[in-house]
Amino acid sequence: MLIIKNLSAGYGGPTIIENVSLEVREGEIVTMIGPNGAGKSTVLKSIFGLTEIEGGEILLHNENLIGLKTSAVSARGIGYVPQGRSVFPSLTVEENLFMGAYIRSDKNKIAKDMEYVYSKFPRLHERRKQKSRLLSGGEQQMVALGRSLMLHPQLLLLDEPSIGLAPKIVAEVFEKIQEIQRDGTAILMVEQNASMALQISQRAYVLELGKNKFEGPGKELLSDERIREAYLGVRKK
């Protein structure tokens, strides 16, 4: 579905990664996990088409996407939830998920990825007329990962997506990831808590000043002494 290949980018200054390289097969999770600074959100931005690409490939179904407008990648099904909670704050929760479907012209199929997002996140339907500047925090990283879900996305990619949030809640962030990708789509995850991450992986990457430092099964690296004590904090007995 998405390989990468020897990836180099940055913002104009010094490179952030140097020929990264990885792959997103149809309906896996894949993590990437590393030290910040490392370049994990650099990667997902450079698929976005908002980093400066100094060499390599982006390959999405074997189409180049490199050069690509923002909107021209979301046209091909990628959807993107950046770090933070990105929502109008000054927006209810229903014109939020509209959002998300701005680049469509399908009312009908809006209409029925609308219920969709509702039933993957009854809370949002509860509050669908509250501005979302008074949701919490948990409640804004559903309602932006419900607006990646009305591009009808082949493929997502989350940017941290249980940074923030009380343990009870990333949980349950994390159960909907599973969801979403158990209906068919793919995701590209950079996560802080690689643990967790690890765990609900198909495959995972590590990365390190900007460059692959290991890569396999999510839970061989989840097991891996190296990695277990670089990375997940946990010192050999």
Ligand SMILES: Nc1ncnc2c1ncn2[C@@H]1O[C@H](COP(=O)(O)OP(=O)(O)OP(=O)(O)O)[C@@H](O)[C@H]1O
Contents of the next structure:
Amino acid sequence: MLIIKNLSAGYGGPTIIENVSLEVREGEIVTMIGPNGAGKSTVLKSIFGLTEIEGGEILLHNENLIGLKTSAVSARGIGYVPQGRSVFPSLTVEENLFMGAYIRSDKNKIAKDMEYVYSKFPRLHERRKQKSRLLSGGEQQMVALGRSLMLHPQLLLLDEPSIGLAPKIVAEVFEKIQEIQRDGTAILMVEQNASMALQISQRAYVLELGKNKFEGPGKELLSDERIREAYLGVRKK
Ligand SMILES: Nc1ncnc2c1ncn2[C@@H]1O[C@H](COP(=O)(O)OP(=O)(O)OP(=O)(O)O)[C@@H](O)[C@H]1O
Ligand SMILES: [Mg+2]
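Could you give the coordinates for the form predicted together with this ligand, as opposed to the form predicted on its own above?
After this comes the whole thing, all chains and molecules, with the earlier chain placed first.
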């Protein structure tokens, strides 16, 4: 569904990613891993129209996304949860979720979508009147995820969904991501927690210094010596 071909992009200065190619097929979870500064977030931002594209292609079902505004990318069914929990701290949980539907015109369906989000995240329903800044880190990540689901995305871009969360909560977030996949949304995520992310990924890409380094099925990369050493902290025997 999403094909990125030889993408080069930056922020108006030096080229940050160079000739990056990747693909997300219908219903897949695809993960990007790689060291800090490799350009992983820049790839996601490029899809969402937040970088300066220098070359290459970004196609969603064969339609070019380059040059579209962020709102036009959302309108095509791409949701984006940026790095760092992006909730509006002074708004309640429910108000945050409403914000996720801001570009929609079919206001009468919003209540139904809210129900869907609450069914995924019952804890958010319990806390719906609470200001988001009073929530735990894990709950805030659930709000950010829930908000992105308000648009029924066909593809969800997640930048480090598990960062800074306790191991038990990380497991819960990954469980939710798999549920979202089962409901029919494809996912392209960036994760530092490489071993857990690769386990649930159909395919994965390793980025280094703004370029593709390795790619393959998640489980294959998980057992690849080079990747285990460099990214999973497993030493050679
Ligand atoms: N808004 C920006 N303006 C200018 N340069 C930027 C901007 N955002 C990121 N960069 C630069 O682009 C490079 C790649 O950053 P990016 O955030 O894509 O890396 P990353 O792989 O997501 O790293 P991390 O794992 O630390 O999140 C870095 O050198 C960074 O300094
Ligand atoms: Mg990043």
